[in-house]
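Next up: just one chain, as structure tokens, the form predicted alone.
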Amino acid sequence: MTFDHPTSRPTSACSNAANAAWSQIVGEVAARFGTPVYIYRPALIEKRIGEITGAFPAPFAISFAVKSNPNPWLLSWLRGRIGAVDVSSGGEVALALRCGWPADKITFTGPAKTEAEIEAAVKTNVGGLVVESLDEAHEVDRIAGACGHHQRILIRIAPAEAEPGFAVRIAGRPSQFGIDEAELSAAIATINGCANLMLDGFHAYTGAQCQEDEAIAAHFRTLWRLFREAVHLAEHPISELIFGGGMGIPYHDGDVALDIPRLQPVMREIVDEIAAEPGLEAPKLKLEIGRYLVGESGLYVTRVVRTKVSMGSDIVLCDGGLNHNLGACGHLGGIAHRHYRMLPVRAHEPAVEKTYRIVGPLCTTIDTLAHRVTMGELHAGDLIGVHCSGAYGPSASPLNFISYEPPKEIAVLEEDGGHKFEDITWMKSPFAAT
């Protein structure tokens, strides 16, 4: 299928039109809760859920990658709004259970699961245990046998090739993730011979942060091809396929948002083909996503402590940075640091524009939110919002580095035309006075 060139693109949560609403919220939250602070707007997640379910027809269900934002309030809020969660550690299994997720709605992935984690998952009876190597499959078989359990598993497939257009490529290169596509036939035969395992599904993921509609469509076509071949190799009915999403969000100035509704015809074709495929009897289909679901719903806000000029360069020093938002400082992939979209909130009208280097409070040069960004003049006390901070934020950052306090996390609930703020901070400081 080919796509017509779109006449318009979807509006991003960090577009100019959205910034006015964000600005008012930022000022209120900062005045009430202080800074640094993460602000989340669940209404934007709700909207994104609607867009996804419109593009990915039934029986597709959303599976949320907990690693992208494990805030307990968010995990509880998502329960009942999406179909499942994907976890990547024993700690995330326990967290999902504490947040009310039924064990059968939890899928456990990850390449280095320990014996203790596997045993706990088996005893918890998680909905799916994804094995990523034959050695892991043998260990699950041994542990399940010792527990007197017949363990349902899925195989993660490592595709031999990656589609172009992904900022982060996982497929087509040596990887800790999954069983190589070339080894799949032998691996399935071995696993089918394990007395305590029941092979019941497949999982695949080729890359992340793709912002090209055509590349995403080709990606899902590739995953379906892999799954169809794997189902034939299994030689028994399979009930679950997990499609790694890989959809990107517009972090940087000039980025274009995906037009997800354009995927609907492609996904409808895939669903129809799955329904007609022998060996797939009413399978569960999951779309595993993280940042695409929650990334644009979050804003990280830091306050300007002071400004200075050094060797002719204007530098803005803020009360938060790398310690709270590793990704915004360019340390979650990428060759060159491109600053995230930024929203300045001031108590004054800027008289001039300047080009700034914006840094956090840490004693390291890598604590830099922007190397060169042009905006209206900033002064001490002004606020800077960093867009697309709803995923891979505080839990992915070195919070304890140099002993600063962790950021607040605030949910903004939009009710009756107004806002209600809820403090959902969950990471506690080990440095606070007792």
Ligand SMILES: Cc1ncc(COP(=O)(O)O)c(C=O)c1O
Contents of the next structure:
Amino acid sequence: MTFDHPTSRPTSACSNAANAAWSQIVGEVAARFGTPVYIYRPALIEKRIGEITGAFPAPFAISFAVKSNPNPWLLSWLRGRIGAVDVSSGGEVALALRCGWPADKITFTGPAKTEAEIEAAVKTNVGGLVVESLDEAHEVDRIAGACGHHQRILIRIAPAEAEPGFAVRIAGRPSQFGIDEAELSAAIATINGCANLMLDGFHAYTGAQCQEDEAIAAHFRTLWRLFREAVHLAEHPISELIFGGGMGIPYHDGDVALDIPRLQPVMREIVDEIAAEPGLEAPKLKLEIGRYLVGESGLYVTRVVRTKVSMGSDIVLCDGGLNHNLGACGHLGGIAHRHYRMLPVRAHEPAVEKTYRIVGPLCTTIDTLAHRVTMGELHAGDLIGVHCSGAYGPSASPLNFISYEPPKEIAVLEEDGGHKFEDITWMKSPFAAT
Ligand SMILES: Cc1ncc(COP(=O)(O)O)c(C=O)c1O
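Mind sharing the form predicted in complex with the ligand? What's above is the form predicted alone.
And the full complex, kicking off with our chain again.
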């Protein structure tokens, strides 16, 4: 199939109108709840769900990767809006259940599940255990047998080749994730012989942060090719395929957002081929994503404590940084640190522009939100919003490092042309006086 050229590419979410909406909210939230604070706008997630649903025809359903943002309010809010969640630890299984997710809507992925985690998941009847090695499959078989269960499993496949266009690549190299494509045939034969396992699906998540429409389309084609071979090898009907999306978001100035309506024809073709495939009757198809669903809905806001000049360089010191937002400081993958898009919110119009290094409060040089960013002059008390912070935020950061308080988390509920705030702060301070 040919891939149409776009009539107009969406630029990053950094339009003036988008920033104006955020600026107003930032000022209100900071005044009411203080800083540092994460602000989430669920309306943006709702919009994103609509866009994804338009591009990925039924029976595709969204499965949210809980690791990207396990805030309980968000997990509960997502229930009823998307089809499923994927968890990666016993803690996340418990959290998803506590947030009202039915066990059969939960899949459990993760390369080093412990015996206790597997046993708890089996006893809970999670919808699918995604096994990442033959050794793990044998352990699930033994535990399921001891519990008197016939456990439904999916195999995570580790493709032999990496795909272009992904900032983070997992496939095509030795890794802890999944069963090597080359070993798949033997692994399926072994698993088919395990008395307490029911092989009922395949899973692949091979890379992250892809921002090219063509590369994403090619990625889904590759996954489907891989799954089709696996289904043949299974030699019995398979009911579920989980496609790790890998879809990226515009973290940096100048990034161009994915134009996912362009994927619709490709996904339609894939869905039609799946429907015609023997061995795949009425299959469940999942799009497993995290950052593409929730990343752009979140803004991390830190306040300028003071500015200083060191050896001629302008430095801005803020009340939060790496301790709350490790990714924005460049320490969650990626080679060179490029600062996330920033939204300064000031009390006064700036008279001049300056080039700044923007740092957090920690006693380490790695606590740097931007090494070099040019913007209107900043003063103590001004606010800096860090875009694309809705995924891999507080839960993926070293919150306790140097004993600062965890960030507040506030949801902005937009209704009747206005909005109200809900404090959904989750992380508790271990330093608070008892
Ligand atoms: C198995 C699996 N699925 C889904 C995701 C979500 O990835 P992203 O947030 O890039 O969509 C991850 C992220 O690490 C993952 O490991």
